[in-house]
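Have a look below at one chain only, the form predicted alone, in structure tokens format.
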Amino acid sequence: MVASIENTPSALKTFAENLKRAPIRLRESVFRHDWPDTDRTRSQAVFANFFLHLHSTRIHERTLRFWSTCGMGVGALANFVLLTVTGILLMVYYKPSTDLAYQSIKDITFIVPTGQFIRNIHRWSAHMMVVFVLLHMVRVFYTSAYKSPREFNWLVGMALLVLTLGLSFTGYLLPWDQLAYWAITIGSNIAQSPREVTDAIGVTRFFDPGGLQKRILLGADTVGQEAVTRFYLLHVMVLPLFMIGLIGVHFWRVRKDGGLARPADEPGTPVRLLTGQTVSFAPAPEKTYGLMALVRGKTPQVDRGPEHTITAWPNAFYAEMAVLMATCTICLVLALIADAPLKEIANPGVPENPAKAPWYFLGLQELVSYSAFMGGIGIPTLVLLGLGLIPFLDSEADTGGLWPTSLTHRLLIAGSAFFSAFVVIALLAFTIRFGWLRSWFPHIPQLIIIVLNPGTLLVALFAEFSLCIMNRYNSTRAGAVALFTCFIVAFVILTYVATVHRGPNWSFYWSRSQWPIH
């Protein structure tokens, strides 16, 4: 007994050895695998990491080709991260009050160290995120990446687009300057636009959905403290929480739907793995293992072996970090050369002329100038409904993942773009030169203006053109491409005209130098 006690190391010695090994044991408790320098440890690095396991352990090599995705999805996520970080920093000094908001923005701009720079980054990240999300949707559509089994993820992407616009719109009011006040006033009037219909049929006294929408949005009949409180709460808490949740669902479904859409590989081709071994893979089974048991049916991964795949670590993460750094670089450069605007403090008694909505709503504002309801509610609802139905109406077999390469497809896109540009420009030129029904018939019923205006005429022409293309090519995909291209081109042209050529009283001017001098 005495001998065993003598051979036992002292507590102090054991304590010293444990203290010496503490850093190593801490690393081992966090990382349960060796340094990722082999295929096995690289896969473990992804599979065992909470943040990285959204990726599968191996990905297809086509996924990393730039033109497969153009990095738009990762770029949009990078902008959201920038917005979150800079938004938190701005919240430290911002005061959501009509009495204090404008002064707090001035303090951030002129007093807080790097405050102007942080605000610039926040503004440019917001604009870039809208652009990236729109371009991401364009890429997904033209590469047919919305087809089975990805229909649900297309709808999730549309919801993310709406949330992105909502985030940017709610943040627009917070500086409480003239630009913000009158932009939100326009937005709230668009929300109230159903009153145009109820007034026309004489039921507003009993049924006023437009007024209800405006009160829900602003908390009052005018833009004031209630609106600032609501917009601030939506901007910093409610919409970001929904955004984070849907981003998680979006990435999760990408993985569960078999990764990014891609064409089928050539079967039976020997592949040289990263280990240097050249192998051929046998056909995959017709059943697949689930988490619980052997299950019937197929998942997107059945009949797909590891051919043409590489480990996600570090290949995918290098590519994603490159997109993140490029996005940050562009944003920082823009923040250095162009400051976020700050006009005079909001004054309800001095309206802006022209009062313009944020740039991504200017195309709608152009249509609203003809009919508030159709331009602000009717046509956007039809567009969103049409986009949501695309994966279910276009059921032609296509694995997706490739940009249109055939001459026929390219001519279809070019022809649709030309048709849309011609129709939109011709209609704008006609209305600018000759006006519309109200100019010719001052007492015409408003219901006729609501039904028959340049916006509804554009939608009808695009729909007819799409049906003609569908019939000519005997293809639902061709009709969808024609319609989608028409709306994208129309959105760009209407946004450009409203941004550059609309001046005081929403009149058309070739340049700002032609605006009347007050």
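Basically, rigid core = biggest C-alpha set you can superpose within 1.5 Å across the two forms. These numbers were taken from a predicted model, which means no experiment stands behind them. Positions refer to the first chain, counted from 1. Compared with the form predicted together with its partner chain:
Comparing the forms between the two forms on their rigid core, the Cα displacement of Trp510 stays under 2 Å. Superposed on the core, the two forms differ at Ala16: its CA moves 2 Å or more between the two forms.
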Contents of the next structure:
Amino acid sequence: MVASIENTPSALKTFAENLKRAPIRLRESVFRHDWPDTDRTRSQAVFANFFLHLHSTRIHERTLRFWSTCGMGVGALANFVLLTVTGILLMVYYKPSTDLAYQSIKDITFIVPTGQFIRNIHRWSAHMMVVFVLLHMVRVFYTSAYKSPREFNWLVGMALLVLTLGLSFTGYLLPWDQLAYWAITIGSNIAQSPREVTDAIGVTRFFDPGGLQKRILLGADTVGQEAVTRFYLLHVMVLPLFMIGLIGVHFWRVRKDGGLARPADEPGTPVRLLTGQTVSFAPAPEKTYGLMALVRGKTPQVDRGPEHTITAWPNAFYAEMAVLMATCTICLVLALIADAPLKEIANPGVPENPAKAPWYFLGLQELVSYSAFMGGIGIPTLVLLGLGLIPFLDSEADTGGLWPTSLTHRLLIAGSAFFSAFVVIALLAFTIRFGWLRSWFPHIPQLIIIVLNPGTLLVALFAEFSLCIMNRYNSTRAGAVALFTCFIVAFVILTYVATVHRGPNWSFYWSRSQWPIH
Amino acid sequence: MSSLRKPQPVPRRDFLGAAALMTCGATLGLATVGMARLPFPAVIAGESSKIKIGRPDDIAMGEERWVPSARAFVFRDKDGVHAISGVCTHLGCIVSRAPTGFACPCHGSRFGPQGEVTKGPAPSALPWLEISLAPDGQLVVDVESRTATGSRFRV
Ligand code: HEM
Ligand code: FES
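Now that you have shown the form predicted alone, what about the form predicted together with its partner chain?
Full assembly next; the chain just shown is listed first.
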């Protein structure tokens, strides 16, 4: 043993040597590849990096065409990133208590350096995220991208939609102003609204799911400190954690499902990449480099060669960065133009008039103004169920990835949109002009109104319409297109009417200037 | 072939494995149920539901007044005093007095002078609240009570 020590360099020398090499060794321990400046090293980088490897190293050229995605998915992610960063900044000063919350928001708005700007960004990107997520869903639907094998990712997406709305709802209470207080009072009473049914059949005393829901949400019977604590916890911790987890699953599944949905390749036509290069894909690939060169084991898709694929780095990264920058720009401009609102401090004795929820819930608020339970719980549940079942009920094979081009398909969409618009506007006009059952028969049992109101009527008409279309075209996809179009159009119209034309006491006004003074 | 169709004894290893798995599942399940109990408060903190609204003589004959602390309208007429809750039975906004009774700002419910629904989504009438006399001579409204429409507290 002693002899061998004499033969090796002295420990001190090794130490000095190691010290000198430490920075390089550190770098090598983090990055197991050379400086990424060739396709090969860049692919290695994507493959070896925890964050980057949500991409495959090579992606299909189609993925990056604007109309494949419209950038909406990545845009939604960009908003989530913006929200996380600005949210953490706001948490530095925000105090989740009924006594201090309002004042702390005021401080953030008027005293904290850049506070108002950060708060504006947080508000605006919350709105934008909802818009982007909805548009993303619309794009996925109309390009048939939910079909096998992507059914599960459609469901994950729906969970993300619910989380997005949940984050908005819980965030809405935190400023503890009038808007917040009354929106959450209404929201929590909607959670309680199954009572409308249990009351109507007289079993609330033994079975009260509505009461339980409200109690777990508010921790009390009215909106107060317990509610602020709970909403804060959900808003800054629980829902974002679920969101991050599910976004991870969502992206992972996009990759595992073979990248974006797309039609079969048509070889030949050259494609100009974002990087400015023009590449054309030969029908038979001569090059054989692929993942095999980098990965031990099988590639995810052994049956397809590298045709029509391009490296994720830099092509996909450029595209994603462009979407990120565009989203940030829009958000910053909006934040410079318009300030996040802050009304008077919450006053449990005097409601806002009109008391409006954030715009994306106003369609629901319109429905709630016919029946609390149906509008707030019944119909949303039906819609979510309907959306979730789409990939399973419409299983017609389709590679997906193309917007509808055939005339029949486009006419179907236009026709459904027209049908929906007509039915919604007619029904709204009728109720606004003539009222509904309660106005004609004051003593009518509530159960009848719960079952038969403009909201349920719309749902029934849409379902009927979609079945007719399915039958007529003999295609489940046609039925799905009809139903989805009806709901999107109804959502837009209801949201519009409730936002623009509902004034004090939820009465109809053509314009804001007609609102009575009070 | 036929031996394959006969029920085979479960190997010891598989049995123990399955038993361990089920124990694990049961433990996690029970723990989850236990944790789910936590967010349901055992006691609802809050003010008393009984609100003092002043002496009977303070309310003039024929007067009606809004009592913010009780969120109720209090009326006095020749038959006595009565209180009608101002919390909309639809989704809990506060109604205001209108020429024809009461109007809710949130989703357009209208109520008649007795609190009965005349229009809009409210599923039931505005409840009449029980009134009693406290030992110190003040009237007390119990905001959580319900009493028959039309009943008065005689003073
Ligand atoms: C927080 C919300 C969401 C985020 C951040 C998100 C993000 C993404 C991204 C980045 C992609 C890649 C393609 C693209 O950009 O379009 C994608 C694909 C997809 N998303 Fe989402 N998404 C969200 C919500 C949803 C919703 C609400 C749905 C539908 C209910 C959905 C269903 C899908 C499906 C099926 C795919 C695969 C599409 C294809 O293969 O072409 N996602 N998502
Ligand atoms: S809360 Fe009164 S109408 Fe909805």
